[in-house]
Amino acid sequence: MSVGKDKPALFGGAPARTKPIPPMFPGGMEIGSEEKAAVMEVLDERTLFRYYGPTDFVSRVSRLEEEFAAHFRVRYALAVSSGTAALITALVALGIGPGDEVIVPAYTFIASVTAVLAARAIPVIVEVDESLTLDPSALEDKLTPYTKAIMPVHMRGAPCAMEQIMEIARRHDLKVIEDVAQATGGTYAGKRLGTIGHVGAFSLQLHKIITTGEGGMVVTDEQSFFYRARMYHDSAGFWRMEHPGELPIPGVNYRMSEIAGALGLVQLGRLEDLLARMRRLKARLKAGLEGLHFRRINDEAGDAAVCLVFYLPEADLAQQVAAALKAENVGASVLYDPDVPNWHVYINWKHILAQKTVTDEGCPYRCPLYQGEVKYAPDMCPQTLDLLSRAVHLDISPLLTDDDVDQIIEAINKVCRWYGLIP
């Protein structure tokens, strides 16, 4: 430890900040008079269901789909009830099902994996790299004759290496489902995340960049995929829609409500301002920190900037630094702590690793249509566990002020100097 430097609060010094950082619900913390008015309009009209009500009206959900598609420069957008519903619908839209394998990263929310199982396909769990997104080199090593799709997840706001992933997909004739739950509005090489692969799946849950509380969106440029998605997400509504040349397929009920649609219309209008604020704050934060090993971002311009991540040489040191930053009122954490359950890290998906299924027959793992063999083990992705255990993470709330950021810089530099990580 350094001697003669400012003492961290953890060891009796004065904290760099006197209050915690603001909550990390970007769109949720922006909810105000516009959202309230939009919801009250739906309630006053009693038009809670997108297809009909006591009066004639223009569906807010339909308007949200149109405006979302226009904003993201994609031909089709379909509003659904959750991000998980968006993933399942996207898989079904691409014809993924029994006997198929889908590549998923070892660091993602568990919904990415359970969506594959809900589609009756097999998730194949693959390492992430220093970007904390799917490692393209590890991906290719996991391909089998049964691989039908890749699900890159743009984790914690940062784009995957989409050029390499799409090249692998083209070479092996694989479909690509982008999970954009944590990176709405981000880009890669100038294209919106979710519009690069065959289908994109978004979440509008409370913790996401923009929110309807619960909700999701499926986007695609391919008409046939859109038709299948629309039929599947609404088993009762296909008769209201035209699908030329398509025989209806059995579906479910993943419809979005008009209240969620009304909220989504307002929140979509907030997206670019939220992104601009978080990006500016992150740039200011990084400019004040020197000598740290930051997470690699595959396209800096496309980062949604919801967080800052830096790596330390050892897991124990990362734990100590995170604890010291918390004492400075900087809400830091380590992305993988063996003692803290976390649904974002594959090693905690114990029921998945055990291939637990909803019935004793064991489908889809033991489905007669599946001719492959997938094996899971707690130690199967050592690179992922190593990176996450050494990764110190801080949220970048759009509610932070410049003074907040300057205090966070002071705290990080003070703690890192104390541990001899920077001069």
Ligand SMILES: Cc1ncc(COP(=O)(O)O)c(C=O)c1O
Contents of the next structure:
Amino acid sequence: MSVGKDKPALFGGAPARTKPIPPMFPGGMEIGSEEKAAVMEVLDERTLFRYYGPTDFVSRVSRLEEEFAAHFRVRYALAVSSGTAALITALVALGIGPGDEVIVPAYTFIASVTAVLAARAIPVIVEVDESLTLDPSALEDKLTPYTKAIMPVHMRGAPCAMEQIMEIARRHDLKVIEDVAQATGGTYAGKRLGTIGHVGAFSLQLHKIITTGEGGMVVTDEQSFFYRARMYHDSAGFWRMEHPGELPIPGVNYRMSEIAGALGLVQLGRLEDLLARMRRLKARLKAGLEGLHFRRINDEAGDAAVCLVFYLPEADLAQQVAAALKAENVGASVLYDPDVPNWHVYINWKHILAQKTVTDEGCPYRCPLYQGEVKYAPDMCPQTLDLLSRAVHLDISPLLTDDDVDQIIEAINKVCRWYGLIP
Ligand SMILES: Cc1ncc(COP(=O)(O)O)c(C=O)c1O
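Now show me the form predicted in complex with the ligand; what you just gave was the form predicted alone.
Starting with the chain above, the whole complex follows.
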């Protein structure tokens, strides 16, 4: 260990920053007078429900769907009550169900996986690569005669390798459901994430880039998928006039409320500004850091830029560097810490690995329609665990100032120099 000229705060030096970085709720922290007015309008009109109310009104949820579809250049958008609801609806829209396997990454929020189980299909968990998204080279080995779909998840703002994934899907006649919960507005090869596969599923939960507190969106260019999604998300059948004489598929209630719709319209208007701010801050941050091994981004121009990730040679070192950065008031963390039961890492999905099911007969795993034999084990994705355990992660809040970024640069350079990671 070479002792740099500046001592990290962890070892008694002065911290590079005196206050913590701003909270990472990009759209959430922007909530202000426009959101308040939009919500108050709904309350004043008492038009809280999309399909009817005490007066004639134009549904905000319908307007949000139209504006979302136009913004994302996709034919259909369906607003739903959460990102999980969006994923389940997307799977049902594609006809995925009992007997089917769906490829999911080993690094994603657990909802991607439980959505597959809720659709009564089997999640097959696959390694991520240095981009921390689905590894196309590991994916093909996991295909079986039962594989019906691939669910690439654009984790922490960064696009999956969509060209390779779509090529594999085409070759094996598989459907692709993009989970865009963490990357709303990001792109790959100039196309919006969520509009490259057959169906895209977004989350508008508080932590996401834009938010309605709870909420989600399903998008597709394919009319038949949209119709199935719309039927499924609304068992009350308010869509019925569009399908006269046709027997619907039985559905649920994943409808979005008008309050969420009103919030969503304002937040959608904030999306490009939020993305531009995070991208500019990330570019400034990266420009001040030399000699670090950054996470690979499959399409730099399409990165939603919600975070910066860099790899260290060993997990222990990553833990020490993250702790030292925290002491500098730079909120860093390691993406896989064996002591933290974080539900973004497959090894912590203990109930999934145990194939626990909601009813005792064990469906969908022990469903007679399922002819495969998926197996899970804590050590089944060593590449993912290795990468995540060496990955130091920092949020890039759009509220950071240039001075904040310069202090973060100073903190990272000081700590990395102290540990002999950079000259
Ligand atoms: C990758 C990913 N998929 C799905 C979801 C589920 O979204 P929601 O919380 O809106 O149900 C989330 C977020 O929570 C997520 O991060």
